[in-house]
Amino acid sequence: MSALPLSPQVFSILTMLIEQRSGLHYGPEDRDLLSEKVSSRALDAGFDSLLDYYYFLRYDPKGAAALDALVDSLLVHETYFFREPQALEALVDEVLVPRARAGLQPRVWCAACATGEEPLTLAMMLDAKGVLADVSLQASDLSLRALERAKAGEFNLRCLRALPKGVEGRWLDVVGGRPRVRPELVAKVEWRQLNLMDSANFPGPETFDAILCRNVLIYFKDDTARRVVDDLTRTLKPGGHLLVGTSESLMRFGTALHCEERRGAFFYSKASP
């Protein structure tokens, strides 16, 4: 299939509706990998011009589920269990634990989970400590598609590349060469579609302990970024932290947020009242 013609006019408000349904962002060197994704979507609903489907997605009525499923198509999936683990360790062992065994009901939200690789593993590592029972996950994702793969609990052979060893067989079974997660740990989860561009629906203020949203940021410019942090900072309780992938930093964008080392990984952390 050859990608249709995408001037740099429908690149710009094109990519403008991408952005302010999803918070992706794309650059004009991003045009001609967009052409080629974007292409299949409007083809495939029966245009054979970019700005045509551009106006069906602005305007028709049944525009907004084409978007969606436009944005969940352009939606990077890349996970795997026990990714970044370092931060995971410091967050489970210095915050929630002793949280957990102090009677104080840690709430945590992994944001963008993806395919839910990284709330699982927290879950994994909570129940090795046995506080499973006594912390709160909620996860969220914009792609209904990655939930429900999320919520099945199989995954592929891929996300298996650092998993240490005595997690098979104890929460995780590979089956017909495939991983399945124990149904009773996805049950631990509670998981929630949401868009982080859409603050309004967002948890309650001063909800979590602690909130995960890992490679992420990256995909969105600085002032939607600067603007969600917002948001998730929000939500955050007095001296909860907030944690971000390895490759981000929130130094930039004046955060109200104040950064602390542990373990090799950052904490940015709400103050205290």
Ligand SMILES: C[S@@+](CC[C@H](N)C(=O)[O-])C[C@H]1O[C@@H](n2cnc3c(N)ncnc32)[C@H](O)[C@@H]1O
Second form
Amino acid sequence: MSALPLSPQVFSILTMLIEQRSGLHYGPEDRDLLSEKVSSRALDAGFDSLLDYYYFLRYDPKGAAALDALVDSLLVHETYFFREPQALEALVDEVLVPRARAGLQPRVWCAACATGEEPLTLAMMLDAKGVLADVSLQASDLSLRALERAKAGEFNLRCLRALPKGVEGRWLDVVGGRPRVRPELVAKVEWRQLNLMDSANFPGPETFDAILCRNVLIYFKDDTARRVVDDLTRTLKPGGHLLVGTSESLMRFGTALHCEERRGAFFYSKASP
Ligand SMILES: C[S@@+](CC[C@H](N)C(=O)[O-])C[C@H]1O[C@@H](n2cnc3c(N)ncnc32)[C@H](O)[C@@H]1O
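Pass me the form predicted in complex with the ligand as well; I've looked at the form predicted on its own already.
Now the full complex is given, and it begins with the chain already shown.
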């Protein structure tokens, strides 16, 4: 299949539409990549012009669903068990275990969980400390496809690349070459679809002791990322923590959150009263 021509003008309006819906930002260097991905969907839907396809996405009654499907096909769900584990270990040992043992029922939100390896890693770490039942874990992603895979508890072998010893056989089994997480662990996580652009649908203010929003803000422009951080911060309890990926930093936004280093990981903390 050859890609349909994508003029700079159509690239500009199409990327704006995608960005408004998902936050995903595309620069001019992404034109070939985007043109290939969008062309295949446009051709499948019977369009031979990307401008016509844009009008369909924007104005047709079926356009919103087609735009969601297009966005879903663009999302990058790269993740694996025990990714960047120092931050998770610090969160478990220094925040969640003490609060759970004090009977405070801490709540955690993994706000872009992809296929679920991140919240499930956290669940394994909490179980290892004997406090899994005392912590509430919520996980969300924009992609329904990714969430379906998370809820099925079935993964691929690439997700095991950083797996420490002792996990397989305890929380996870490889059956017929497919890693499977034990259903009771998957059931411990409350999964839901949520778009980080839709703050009106976010959980209520001051709900969470900690939020993980790792390896997703890199796909957004700075002002979008800043807005998302502000919206997430509202849902943190006073003294709660926001964790982003190791290659991401909130310092460039001049965030009101207080940044502290714990075991080599950055914790962005909301002021206590
Ligand atoms: C690279 S994965 C990161 C997964 C995990 N947090 C980790 O660090 O391993 C990025 C995820 O962000 C999700 N995502 C992108 N834009 C989003 C949005 N607007 N709302 C919610 N999730 C989004 C994607 O669907 C994808 O699953």
